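Here we start with a single chain on its own, the form predicted together with the partner chain, put down as structure tokens.
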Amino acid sequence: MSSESNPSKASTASSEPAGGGALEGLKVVEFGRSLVGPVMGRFLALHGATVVKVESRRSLDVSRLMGPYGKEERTPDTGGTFANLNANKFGITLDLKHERGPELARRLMLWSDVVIENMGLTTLDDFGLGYASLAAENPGIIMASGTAQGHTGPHAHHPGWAVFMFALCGISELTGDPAGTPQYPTGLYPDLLPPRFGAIAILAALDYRRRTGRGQHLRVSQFESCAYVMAPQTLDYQVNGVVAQRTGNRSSWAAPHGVYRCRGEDRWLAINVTSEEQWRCLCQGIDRTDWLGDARFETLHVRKQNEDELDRLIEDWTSQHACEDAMRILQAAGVPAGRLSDGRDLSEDPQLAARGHSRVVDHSAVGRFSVESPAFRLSRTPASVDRPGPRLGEHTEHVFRDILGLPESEFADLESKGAFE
């Protein structure tokens, strides 16, 4: 099977390795699963850094196994998230239970300057391959590690699928209406927010080495990741005992706020009106000047007084626009309005279109699909998608025989004892 790009198609990205980039020259060992680790890796891959990306036919990424599918054929190559997350990588496949494995991998540890890992609490360390046994042999050595709720303390070992995280980490029972259940949060906080944390951490990190040579061993978790961001909240409850709750979309501070059904199935726009310019603005821009001396409306206390009565009359002029017209109308006034972008939506957006936000990537065995950039853009030196992720051990002889210098006749036998299930 073949998953080589189509060179025919302009928009096609190249197969060959990345080059150049910022980060050019950092060499980075990827022991990384699902997102946490994964997306790490992938903010340095995307700026030129060289990731080899670990895995084991015994011991897939699980985004591999995710979709979507693009074409008819299903298998650990062909789902896009997988693709996607792992854009620019190289892709090996090693065996750490086969007698030589551990060795293997001890050896391209020891050639990067990073290793990266969420393969859980001791995965690594039981293989010999713990930080401690690196650095004592490479000072020099980064390791940034992802967990749900840390290496140590009582609740370490509780697994940490992303469907729970919302609940541990405060963002389910802050979503949704106040007198509902709470609702499923779907944006991944606890996966997307962690692996930011760490690559912050690891470009820190190869920072403070220039400067010490000393190396170190990160941690970030979902949990803490979370909590971090919640400081406000967390204050609120110690200093004034208040905890947080779900708001629905209505802010105590402006009114109109919520979202408002447009014409169409499923169409909708938020309006958010945050002081009482955007309100003339408002009324001027959707030609209901006659709200202005409207005794219900008049102040932001008495529209939020008359709540239900004002998002049912700006529902009634919503529902006569299509999201888009209206969002035009209110933004030409100056009123924070917008579309609720459903997927295609936003693979039509012309925002994202024209800030060249992702590359659409033809893959023979993917399918079309569009790899994101990161959303920050470098002037001088911006981020590149030049390759979906790898295929199941795409590049182990590459990596083993032109980056480790394994011997042509050592590389084949140790294949055909298994070292690179």
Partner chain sequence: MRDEFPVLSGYRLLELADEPGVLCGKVFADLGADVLKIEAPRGGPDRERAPFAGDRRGENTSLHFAAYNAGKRGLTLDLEREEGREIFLDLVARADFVIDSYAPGVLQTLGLEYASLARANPRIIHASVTPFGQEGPYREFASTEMVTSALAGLLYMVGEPGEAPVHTNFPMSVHAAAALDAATGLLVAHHERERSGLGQYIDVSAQEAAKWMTFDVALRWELEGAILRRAGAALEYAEGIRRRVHWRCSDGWVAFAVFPAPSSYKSARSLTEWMQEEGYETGAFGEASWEDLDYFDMSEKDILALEDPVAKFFEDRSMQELYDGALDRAILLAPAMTAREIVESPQLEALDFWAEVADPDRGGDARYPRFLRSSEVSVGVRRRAPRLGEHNQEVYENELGIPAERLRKLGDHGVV
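With the form predicted together with the partner chain already on screen, would you show the form predicted on its own?
FYI, this one's just the chain on its own, none of its partners or other molecules.
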């Protein structure tokens, strides 16, 4: 049941999974910062795992400081990015530098089946909380570590941020106008690709443990996850000696291929014609059958030679139509075409609504807002979005007292001495 039908669930603390699901009963501790670790944990939490997110007031998760903000006041509890990324998780604060911090963290980690972390190559080892130390006491434990460039090699100790990875992986070199400079694409894709590999690896490790009783340490490389999408360009160089160059919105195997201005403020339509049949459909759909006999456009080869003129003519037509109207005309004619959506378009998209892509939840600091569901659906145990990401330290007492069984007096003493900062 989602919080749309039961809003009170958004703030209900329980040691049981938020909504059951395929991973019900799985216990996860997440030392995740920014996106890589939290997104790995998010997939598990939305499918029923009990995920405890560990933070520190002294070093906030970066995504708590990312917008958009639910209210005018910007606090660690009002960041919409964090509230979305950490849906269904329990949130605690724990200072690992406190004299009891590593001991309490270890107790929590040994309670879990899976530990997720992206705190740096040696951070947990420095506190005596690395995989080898935990596995010596619990051989079945699984640890998934998000790293910048893996745990071996000459650059293993280099830190990783999305903007650097865009450059390092070659994505920036291929993004932008051929006559301009390389560009960083909008969006933190280098942070969002690795956790998808990591989530799959965790499931594989769980299956291995089911069969053998043994856990293992998974190392997810941000660099390698991003280099994966550059495989065609890498192979072209290795086989043919060709170094790919920026092409803007152009394609070597399609014309017209690009985005075209439509009527209205900043409204655009993407068109992708890859076959002669689609070209005929385009000409018929926009009432320009005269182009079918035009020597400038009769084949893909000559259309590529006259692409500037073709793009100008296409935009002469699109600029006279609203984006949605132009899209419907071309799609009805059999031409691949789609609007360039903004946040408003996505919020009102009928296909996303029909799929239940977003679930509305209540957050005591952010207010009522939508949380994304995974892009895949399990037919028997679909994901459940029951509550948004936790407020800072929201479940500290619940986790340590109700789940780990820490006596009330001991918890109060540790709290007064700053262990839970």
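Positions refer to the first chain, counted from 1. Each form is matched to the other, and the largest set of C-alpha atoms that superpose within 1.5 Å is called the rigid core. Being a predicted model, the structure only gives us computed values, none of them experimental.
- Just checking, between the two forms and with the core aligned, does residue 156 shift 2 Å or more at the CA? Yes, shifts by 2 Å or more.
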